[in-house]
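Shown here is one chain on its own, the form predicted alone, set out as structure tokens.
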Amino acid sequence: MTYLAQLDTIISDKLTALAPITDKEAAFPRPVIDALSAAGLLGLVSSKEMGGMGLGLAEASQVVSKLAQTCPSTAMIVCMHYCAVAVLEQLGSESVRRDIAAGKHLTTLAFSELESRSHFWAPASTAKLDGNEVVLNARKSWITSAFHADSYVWSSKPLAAEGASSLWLIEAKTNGLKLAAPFDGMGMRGNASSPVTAEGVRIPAANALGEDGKGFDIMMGVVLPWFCVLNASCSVGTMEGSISRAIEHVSATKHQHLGTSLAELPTIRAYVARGRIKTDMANTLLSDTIAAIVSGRADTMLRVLEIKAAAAETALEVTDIAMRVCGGAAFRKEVGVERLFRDARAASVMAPTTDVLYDFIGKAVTGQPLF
């Protein structure tokens, strides 16, 4: 079976009935997180030679989207673990990336702060060698799937060394590490975005990832791109779970006094194609900044950065479109249609937001440095 025909499997048979239960009771979706495990897809981006799939960044796509077709929390909770693999199949241990390919480790990304907002490559946590441990202490914002996961691949001031930040690998039960609330958001409500604490934290210094002072490049270098274009493929994926609610409702309901359905009111179809319109214009641009990132185009950088924002606001448009068809019915939960617009909020305030995004593309396309 391929890796899509146990995705479809999981989706059918766990993710369809879970998801508006993890949406209404914030719970964590750790039964398909599972069933993904034993599958082999938390594995999918981890190398052959440690017992991965050895597949990239384009099937890590295709998995995210589907997923957030159903649930947008779960596909958020990938998202983040094949960003923080694809930094730990470069610089982690073996130890790590085989449980990682075995499906036995849940990692994510720790880089969003208090003092930095946005502005995640500017971490202001500290970082101070004793010994042969280092003590770290910080205020994250937000991390997704916090005390879910196995581990952070976590942001730091440098040790010593010149450069905005380090890396490091943190096992999510280390001693120190605090929940600082539980989440309990408008949307995405089962990825357990929380903010989490450290105070005197103490982790092995060969746990650094990469060298003092370097994780600014390693953030540029390999977090961006696939964060980029996997937190896009949330937002098509959301798009398309939307609007395709949206067709099956107009579709089977119907005007009993005149025998026609929804559909076939004019302005009902502009709305669809609209939205169906809008969905493909996305997807069109992710499938290009994924073959950009895979050829070494000279355009990679600004496909990169307009790859997020443009799927995350487009999410917001095709969103309210599915809304607007639907129109009362909408706000009903069983219609499925207002969890996905709830969940596609999300995309444009991640950092860098959709904003912070506007003003690198204004500066690439002008000539400008990014920093």
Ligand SMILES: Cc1cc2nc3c(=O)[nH]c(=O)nc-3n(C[C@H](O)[C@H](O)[C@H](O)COP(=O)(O)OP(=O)(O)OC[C@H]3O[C@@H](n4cnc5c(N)ncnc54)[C@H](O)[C@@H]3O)c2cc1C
The other form holds:
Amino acid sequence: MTYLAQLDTIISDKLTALAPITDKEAAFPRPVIDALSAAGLLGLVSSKEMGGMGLGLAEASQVVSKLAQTCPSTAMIVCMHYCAVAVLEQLGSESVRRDIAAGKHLTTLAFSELESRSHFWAPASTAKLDGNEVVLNARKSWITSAFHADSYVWSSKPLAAEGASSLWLIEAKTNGLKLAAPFDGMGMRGNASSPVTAEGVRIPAANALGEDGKGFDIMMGVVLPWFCVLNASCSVGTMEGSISRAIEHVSATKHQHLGTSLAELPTIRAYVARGRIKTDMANTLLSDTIAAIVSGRADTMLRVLEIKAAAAETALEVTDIAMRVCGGAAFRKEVGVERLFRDARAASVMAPTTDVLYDFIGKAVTGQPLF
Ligand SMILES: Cc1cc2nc3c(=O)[nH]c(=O)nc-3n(C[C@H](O)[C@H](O)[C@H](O)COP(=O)(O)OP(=O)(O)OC[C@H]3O[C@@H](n4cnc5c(N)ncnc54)[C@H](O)[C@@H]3O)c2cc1C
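Right, and the form predicted in complex with the ligand of this protein, after the form predicted alone?
Zooming out: every chain and molecule, the one shown earlier first.
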């Protein structure tokens, strides 16, 4: 069976039933993460040399988008895992890369902090060298899969070098890491995106990911393209899931006294058409962004910045349309649209947020430096 066929089986056999429970109970979707791991899908972007599938951003985008059609929480967990793996494949130890490739290790990004908030490129947290160890202190404001992942790709101020940040790999079970509060969000309720504090956390100095002070370059050069594309893939999947549920509802639901379905109302049809067009436009820009990255096109960075903002904002519009056309029925849980409406709201405030991206894109197209 191909990996996409395996993914479809996991979605139909496990994810479809689990998604509403994940949302209702704000529970981490462990059974599905275990199934993805057993199918090798957590090793999708790990190199073949390490035992992974050796696939890239295009395939990761398909996986995240497909998951998001049914459960955006699960899709975001996988999105953050692939982003962290992109860093570890370049800078991590062989043993962690082999564990990830074998599906034995879930990872994630721990960038956002209470002090610098969505400006993840400017951590306030500290790292101090003590012999062969580094001592970390931090107030991380959001870590998806907190204490469910096996490790965090973690940012701090540099030890001694010039530069805004350094990156580290931290095992989730390291002493001194504390869950500041369980996650109880309005959407993405299954992804355990909790605040985490680090007090005197000691890690081997060898867990540095890249040179001291070079964290910013890794964030911008490696993480940003992966995160913008996969976050957008989650938004596109969420749109697809909401518009397809809306189409199903308006096609099957009748005003009995008229003998016609909601889809036979021209107003409803026009809204559905707008939702379809917006979804297809976002998906087309997503494909073009991936094509730009793969071929190293000159407009790659502009596309990377554009796609996250475009998909996040369009997902707000499309899930709103899906709510509108399904009427009062969408207010309840059974149509399945309101969950996606709530989940869709996360992407625009995940850093870089849409408003920060508008500022970056505006600077880029008017020839001003981004920072
Ligand atoms: C579901 C979810 C999962 C997350 N998972 C992770 C994770 O795994 N790892 C991680 O590191 N982080 C994660 N985050 C955090 C995320 O990336 C952002 O850092 C966080 O959402 C920012 O919220 P804030 O309240 O701190 O924003 P603030 O920085 O307080 O921003 C508030 C508002 O001001 C706007 N704003 C800020 N600066 C500017 C500017 N320069 N120009 C214009 N407008 C500006 C913002 O767009 C926003 O609208 C997650 C967030 C969510 C919602």
